[in-house]
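Here's a solo chain for you in structure tokens, the form predicted on its own.
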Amino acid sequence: MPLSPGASVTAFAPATTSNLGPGFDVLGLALDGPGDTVTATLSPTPGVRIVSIEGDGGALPLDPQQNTAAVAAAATLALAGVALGVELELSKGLPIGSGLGSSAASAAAAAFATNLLIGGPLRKRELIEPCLDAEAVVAGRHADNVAPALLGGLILVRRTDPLDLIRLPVPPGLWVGLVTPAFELQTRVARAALPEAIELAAMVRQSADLAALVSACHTGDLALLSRCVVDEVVAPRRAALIPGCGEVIAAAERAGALGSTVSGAGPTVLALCRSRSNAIEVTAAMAAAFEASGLSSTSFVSTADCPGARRR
């Protein structure tokens, strides 16, 4: 335990991508690239306060009841049974409403930093519950982003209540290319576009694709994986909200991607690729397709087996 006010810990949590085609709300993958950084400082004033946010353009609330970083920090203190004051400084490295787990990264970094600040009484997996409380404030109680943001790698969320997570192996050599257009798509809007019910035949196909994807991960079968990065239920509804999305996905596949789809709620589009060089080529093709649709974009490539939250 820190001995005096002023002690601080800084932590980083990475971007994540979720769904990966058929795994709506159950699959999440940590990425190597941008993310959020949180510094937690011990304060003599009880409770959690946010003292600064940078990189958000003034969009995020300082209200600790409405900000995922503060909610996660407070829930971490409560779970650990510790009554202390904590001040948070949040540096956003992820665009808001991007489909890269922005709110989850803030929550994960804050929970991880707060836990270290009080001596590390909780394991990483235990920090998922505080982060779920945080996500519930802005996006619903979903673990497909917070779990990989904390734990790293590829995570299957079997249940959130009670929490039941399964770490899946990542096929050797798998890379991810991600392109984010200059177009904000709020998660609530992307969720509102989803159907309230799906046909039985579509559910059967979606279940089969998810099962095959899990099998491909265990066997390292990239050919099988390429047949599974499909979603006829969620992604088409979200793609319709993103200008040029269909052309971007088609461009990725023409450039040799194993498969391409909307990342999480969008508007980022991801492509699974068989190598770094393939990912670079595919990402360039996707960016060019967005440009042709009138949208500038940012992009990065990542290995598919990346660490989660860590100290900075």
Contents of the next structure:
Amino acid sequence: MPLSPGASVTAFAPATTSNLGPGFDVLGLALDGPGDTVTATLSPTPGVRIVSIEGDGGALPLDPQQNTAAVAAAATLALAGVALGVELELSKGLPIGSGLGSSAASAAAAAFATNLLIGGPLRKRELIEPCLDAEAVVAGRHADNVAPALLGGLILVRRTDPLDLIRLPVPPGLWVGLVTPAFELQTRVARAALPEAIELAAMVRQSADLAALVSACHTGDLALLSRCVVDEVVAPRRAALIPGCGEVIAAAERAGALGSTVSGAGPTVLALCRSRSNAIEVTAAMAAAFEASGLSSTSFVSTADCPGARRR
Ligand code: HSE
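Starting from the form predicted on its own shown above, please give the structure in the form predicted in complex with L-homoserine (HSE).
In what comes next, the whole complex appears, and the chain from above leads the way.
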């Protein structure tokens, strides 16, 4: 158990995509690709400090009250009842405001590293609450990114208070393509664009699609899954903020995606696909559609059954 000053632990937490169509704030999926890395080092000075951030272009705050890595680390120490000092070095592999769970990855990597640093008193699931405290600072108290960032796989967040999470099976063979345009959309802004209330008929259709999507995950029915990647409530409001988004989704569907929608709060667009080769074709078509709208982009493909935070 490394508890001497200067001892350190490095952890990585992956990108995640959330919502998946009808599951606004309740469905989240871990991805295989970029992520954030945090090194936590024991310090003789109590409290949590961010000593360096790399890969953010200077955009993220060093203030430990405002930075999700520091908030999650401090909340992890508090939950464990440990009054130690921790210094964090954050290496951002994820673009900020991209719809790939950037703030959640920083929080998950920091909570995971901090817990290991103090001897691992908390289980992975118990780290979700500290990460929720962190998300609340920047993007609202939702667990659909932090839960898969920590636990991996596909997670249904039934409640955040008290936390009630359900792991869903990932349909065999499912791949994901993700295309991120060079365009930042802050989660706060993307959430402010959402309607205060929705019509009952829309609620009925959204509930039916979410229920059917969960069933498709259990049965591995990709044809049913394809019919359920639908969101008439949230994604259209975000799509209106993302240049070319409608064309990008249409391009994914023409290239054979099972479904395509905004990833999390955007502007990344996600496509669910039947195979790796189809995911590669689909992401190329999506990137071309963004290009036609004047936006360069980066993309990656991922299996849908990926691990969460781990030691590096
Ligand atoms: N479910 C959230 C949203 C994810 O769509 O706003 C953003 O982090």
